[in-house]
Structures are given as C-alpha cells and as structure tokens.
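Next comes just one chain, in structure tokens: the form predicted on its own.
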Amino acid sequence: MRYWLMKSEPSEFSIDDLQRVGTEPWDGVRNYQVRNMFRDEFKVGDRALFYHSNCQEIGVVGEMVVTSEAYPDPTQFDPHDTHYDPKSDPANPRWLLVEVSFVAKYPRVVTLSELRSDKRFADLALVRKGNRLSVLPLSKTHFQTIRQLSKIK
C-alpha cells in the first residue's frame, strides 16, 4: 500500500462534498508529473489524505482510499468543461484520474504553517518551497503522524 497526499480547493471541491457523494473520479489533473503516477503507482486500497488549499484555513481535512485504477479523464475531452484539452485524442488519452472514497473527515485541519513548523515533516515535499504539484506521496510514518495529530486540539 501507498500513500498520498491529493490537494484540491474546497470551491471546487471539498472533503464535505466526497463524505456527500461517496466516491468521485479525481478529475482535472492536468500535470504530466502527477498523470504518470496515476498510471504507474496508484493502486487500488492506496491511502490518501484529503488536502484543501487555496482557502481561508490550508491543510489536510481527512482521509479517502483509492477505489480504482488509473484511466481516461472524460472531462479532457468535453469542450464546455475548464479542463478540455483540444489536443488529447481520444484513441490516445493525454489525461488519467483514479476515482477515491471517502474514509474520514478530521476532527480539526491540520494546517500547512503547521506541517511547517513540526521538524517530523522537514523532508515532506509538500513544505519545500516552489512545490506545486496537486498530488504527492508521502511515506506511511508521515500520513501516520498528521493522521494523528489531527485528533490532537
């Protein structure tokens, strides 16, 4: 088993809007980095910790589980949808998701400027300045560590 940390902005969507649906395709991606781990690394029953960003309070809100193996991102296709991609082909998709659900909401966020300060994450990717990728993968000692400082107040 892997574990991931997958970011998205609660406007978008949200850890309240994957507890109401259940399970949904992590759709829009659109980084060749993140695509191939898709392709290569993501199984299902990985772990993943639900990260919102751009918003008022940063940092990681609860836990899903990956529930399928990668394949073709419908929404590269659809030219009314923000992540079209006129270029993808479709007997040759540029574009992969994987679909996730829901495990848990975090009784409180646990915030970047938190993970910041805690030594235990000095080596996260997610701390280093100029990261930006949507999707990266932590070590089980890390997802372990916020998982349980989430029920810390």
The other form holds:
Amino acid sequence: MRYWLMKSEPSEFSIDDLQRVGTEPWDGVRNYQVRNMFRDEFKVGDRALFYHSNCQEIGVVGEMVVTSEAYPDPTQFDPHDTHYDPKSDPANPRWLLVEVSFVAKYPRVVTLSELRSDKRFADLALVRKGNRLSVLPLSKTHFQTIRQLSKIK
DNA sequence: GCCAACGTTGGC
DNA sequence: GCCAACGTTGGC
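Would you generate the structure of this protein in the form predicted in complex with the DNA, following the form predicted on its own above?
Complete assembly follows, chain above in first position.
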C-alpha cells in the first residue's frame, strides 16, 4: 500500500464536501506527472491525506482511501467545463482521474507551517522548495506522524 | 531541440 | 493582489 497527499482548494472542494458525498472522482488534474502517478502508481486501497491549499488555514485536514483504478477524466471532453481540453482525443484520452472515499476528518488541522518547522518533515516533498504538484507521494512514517499530530483517536 | 513567452500554482 | 517557481507552448 502506498501513501499520498492530495491538494484541493476548499472553496472548490473541501474535506466537508468529501464527507458529505462519501466518494468523489478527483477530476481536473492537468499535470502530466500527476497523470502518470494516477496511471502507474495509484492502487485501490492506497491511503491519501486531504490537504487544503490557498485558504485561511493551510494544511492537512483528513484522510481518504483510493477506491478506483485510474480512468479517463470526463471533464476534459466537456466544452462547458473549466477543465475542458480540446486537444484531448477521446480515442486516446490525455487526462485521468482516480476516485477517493472519505475516511476521516481530523479534529485539528496539521498546518503547513507546523510541517515546515518540524525536522521530521525535512524530506517531505510538500515542504521542499519549488514543489507545486497537486498530488505528492508520502512515506508511511510521514503519514503516521501527521496522523499523530492531528490528535485523531 | 532550444528557449522566450505565457499560463498556473499556491504561499504570503 | 503579488510574485516566485514551475510547466507548457510554439516558432525557429
């Protein structure tokens, strides 16, 4: 089993939204590195941290589980969708997504500044300079340490 | 294949 | 809203 961190702007889609709907297709990803991770590395049963970006309290807010293999993101073919990609060929779709399901909302946010100031996260991709990927791999140790910091029972 | 121009991400 | 740090595009 692998561990991931997945970013979302809560004004677009938040941990509360995921808790309400239960399962969500993680659509709209338009980055080849992430597309390749979805295709080659994501497996059903993998765990992922839900991260709120571009908001008041930036940080890790909960946990999810991967509940589908990668498959074509339908929003790339929808001219009315903001993620529409006219260059993507339906016979050979350019963009993929995976589905994720709600596992837990943390009782407190494990903030970005907290992760930055903790030496245990020195090699966490999220806090490394210049890393802007919206989906990042994570070690089991980092996953478990963040879980402990969240104070979840 | 190079690289300038442009677009996006995301913290602050 | 600013802007650094990327990624992508497209002319050559």
